[in-house]
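Here you get one chain, nothing else, as structure tokens; it is the form predicted alone.
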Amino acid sequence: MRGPQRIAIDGPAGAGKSTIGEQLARKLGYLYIDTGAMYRALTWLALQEQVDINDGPALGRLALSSEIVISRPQVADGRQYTVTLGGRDITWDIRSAPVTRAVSPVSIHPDVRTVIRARQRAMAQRGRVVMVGRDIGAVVLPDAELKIYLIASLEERARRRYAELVAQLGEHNPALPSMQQVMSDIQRRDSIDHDNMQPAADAIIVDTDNLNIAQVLEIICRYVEDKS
């Protein structure tokens, strides 16, 4: 039977959106779109071009002139997707610490969100997509057939993020932040992103605190089946 053509997965940083979204898309054979990667790509470009991250109109113009493309993984190096900007592969560049620090201030500007949201909607028009972000169900795709909103406690989200950084950087890497620094950064991002991460009125709330990835995926797959 025909399943939901557009699945929106939202939630705060560290709630598990990216991992769950990518695995769900793979299971269904859908295109996985991490909308945060689009904001990260723009942030990376702004830092490269030395555009003031507090200048909304300038960032909006930069977004309008940029060619950001998200596609299925094109290199077998552990990536969930490939991000190109003007044809250049920047998939890993957008995960740098400077981009992580600047992406929330960049993404709050209305000029930026207007451009990026329009592109996200255009990408979703093809159907068979799993799109994750902060405001997908409520704003970007309010008519998505299935909307999921993942939540988790601050402590659990910080623990997950810290574990990711240890795996990425190594436990004894001097660049590895402390758990408290990770928690503070998540709190800062929550505060900045607050107005843009409210769940849609018809979203299904899934608390991931005491669930592993497989369990969360199983819950969401049941809702997918219900929509089929």
Given for the second form:
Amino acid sequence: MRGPQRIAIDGPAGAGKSTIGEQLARKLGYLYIDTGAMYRALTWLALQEQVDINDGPALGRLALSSEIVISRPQVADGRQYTVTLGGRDITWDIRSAPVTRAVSPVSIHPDVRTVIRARQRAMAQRGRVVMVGRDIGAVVLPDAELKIYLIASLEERARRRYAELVAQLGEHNPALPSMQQVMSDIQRRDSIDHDNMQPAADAIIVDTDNLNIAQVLEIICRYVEDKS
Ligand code: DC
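Next up, the form predicted in complex with ligand DC, please; the one we just looked at was the form predicted alone.
Complete assembly follows, chain above in first position.
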């Protein structure tokens, strides 16, 4: 089969990138790489080692010495992939609230981005990939054969995140944040991520507000066929 070697899927938090990216990769038999997981793994390490999340050069050094590996799921517990750091499985740790709070400030440092982007480019050499993130089409893989940029309104993204949290934590769990809290968290991340979250000039913008997952996949698959 011909077809795009590299598919970039970018967009803001909660636009559906990881769900869509993982399903698309499975359908096409491509490797799925969620680049947010790399920033999250580094953030987890920084919190663990008590490195100041405002100290770009220190975080850059930490990134350089870190051994972050993303591989196909090694355990059947609902994970999309396995993330290890120095051999330790941190797949679920990187989804914790402290990591989610700190990851945007960590990922804005140029010293961090230089190291992580180089690793992402190296990973894309491994074969046919669906790479999901914020800056993949515009910066990491500017030559990607297909670039999709998913968007959705703030309200819709918050609604989706909230539904995910209810499914994870249960409706009556005291740890469940309010809808308002979820919305302001997304807004805060949007504003910090903003500069590293621009669609490439040749990206196809897909507004997912009124579309379900199957419909978004169908649209993207049509573009994949067009490139084949
Ligand atoms: O998609 P996510 O929520 O797991 O991403 C976590 C953070 O990582 C996000 O707030 C911004 C950052 N990120 C980035 O700057 N560039 C990417 N390509 C992917 C994620």
